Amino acid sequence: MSDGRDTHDFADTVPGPETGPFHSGFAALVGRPNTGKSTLVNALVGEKVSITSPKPQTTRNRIAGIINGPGCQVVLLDLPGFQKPRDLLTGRMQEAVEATLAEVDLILFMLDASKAIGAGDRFVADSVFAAGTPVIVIVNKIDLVGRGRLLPQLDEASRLGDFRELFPVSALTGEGLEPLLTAIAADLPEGPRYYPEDMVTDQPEAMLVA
């Protein structure tokens, strides 16, 4: 990333030997608009591969961020923000999101720690936990709240459905990202390398420049 903050190559923390079974798979990031999905993808990949903006719905297409670690490859799918369709565009975007949930190996369900869990989050949770795909819950933006406010948020998040693990993180500062990435890699099945080892995204160069 190029915003001047201290960055870390989280790919170096992915567990797995150079020899032995190779683990790989696709993990879809879903959540209400503006929960920080694109920021998380960029932080874990170590490069800006997904658009970030304070404006909701900046991400309108599925974007893959690729993490190559020892013995594994994690493909993060940054999906458009999950919401009830209100027009043709959001309806098509929502169809794409829901179709992806049943195809991936893991769902990363993101919540915003700075906002109360509401009807919108529960709407997302209903689809996430009905998909039959393993789920990791991520409560992002913990840098914006104190411990006294965070703990009730984590407790409420834990009641949304049946999940593998729950991680409080800050995609902006990097707090909590190493154990999160370790858990993501551990939940992926044995599989092939889907992308060349030097690739960090499936987006064309022109899209990244734009």
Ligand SMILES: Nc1nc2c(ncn2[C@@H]2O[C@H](COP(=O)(O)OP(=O)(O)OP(=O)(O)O)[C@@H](O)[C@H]2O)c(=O)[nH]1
Contents of the next structure:
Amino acid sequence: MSDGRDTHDFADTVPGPETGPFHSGFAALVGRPNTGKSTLVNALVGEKVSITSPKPQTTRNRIAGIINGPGCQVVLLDLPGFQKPRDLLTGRMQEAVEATLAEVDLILFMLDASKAIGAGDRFVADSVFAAGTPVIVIVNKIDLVGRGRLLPQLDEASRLGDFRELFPVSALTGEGLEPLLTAIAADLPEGPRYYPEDMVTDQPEAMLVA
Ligand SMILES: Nc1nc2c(ncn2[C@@H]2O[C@H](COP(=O)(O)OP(=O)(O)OP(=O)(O)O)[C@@H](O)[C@H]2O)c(=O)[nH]1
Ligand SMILES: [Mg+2]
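Mind giving me the form predicted together with the named molecule, seeing as the form predicted on its own was just shown?
All chains and molecules follow, beginning with the one already shown.
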């Protein structure tokens, strides 16, 4: 690829069979529009790591991508409709979002380092931190800001709720992505490979963990 992205061989950095048991699970990627969620998925689900970049539906959610490391499989879920203001969400959509956040193994909550943390972020944060699911906070686009602006932003991000870890990254340049992926893999429970490495199924509904 010639888009300037720093492509890492994540397969070398995530826990492998030699270093521990297999970790797997479902991670919901949430954040207000334009924070860089799709860019992060593309960066993490790189050709060196994952053979599949499927678009099947789970019961309620789209699979944004599957990261296949040697010692882990991370199924990244999109939550459609989550970005809309609360009063535009139907009760059923809001219930579906909250149910998903409660049943996934991990929430990846993305913020934009270059934009003030605002009402849109707090709207997402309210649902994220009420879910009772471990949260990794990702402050993306650090390539756009200097330290003087980044440090107060990280401080403010850290006070949004009770998170497990916080990572400043650039999904565009790849900075910070290796430690992020290592933490994602480590925070997922021990479990099987839910989806074959080289297959996209049309019928994944039954596989979404109960
Ligand atoms: N400079 C910089 N730009 C980024 C980074 N990550 C994403 N972008 C840019 O931010 C814009 C939005 O990125 P997306 O990945 O589409 O954001 P998103 O969160 O998926 O947006 P929605 O799907 O609308 O919610 C695009 O122009 C990206 O190129 C980053 O780390 N640094
Ligand atoms: Mg997107």
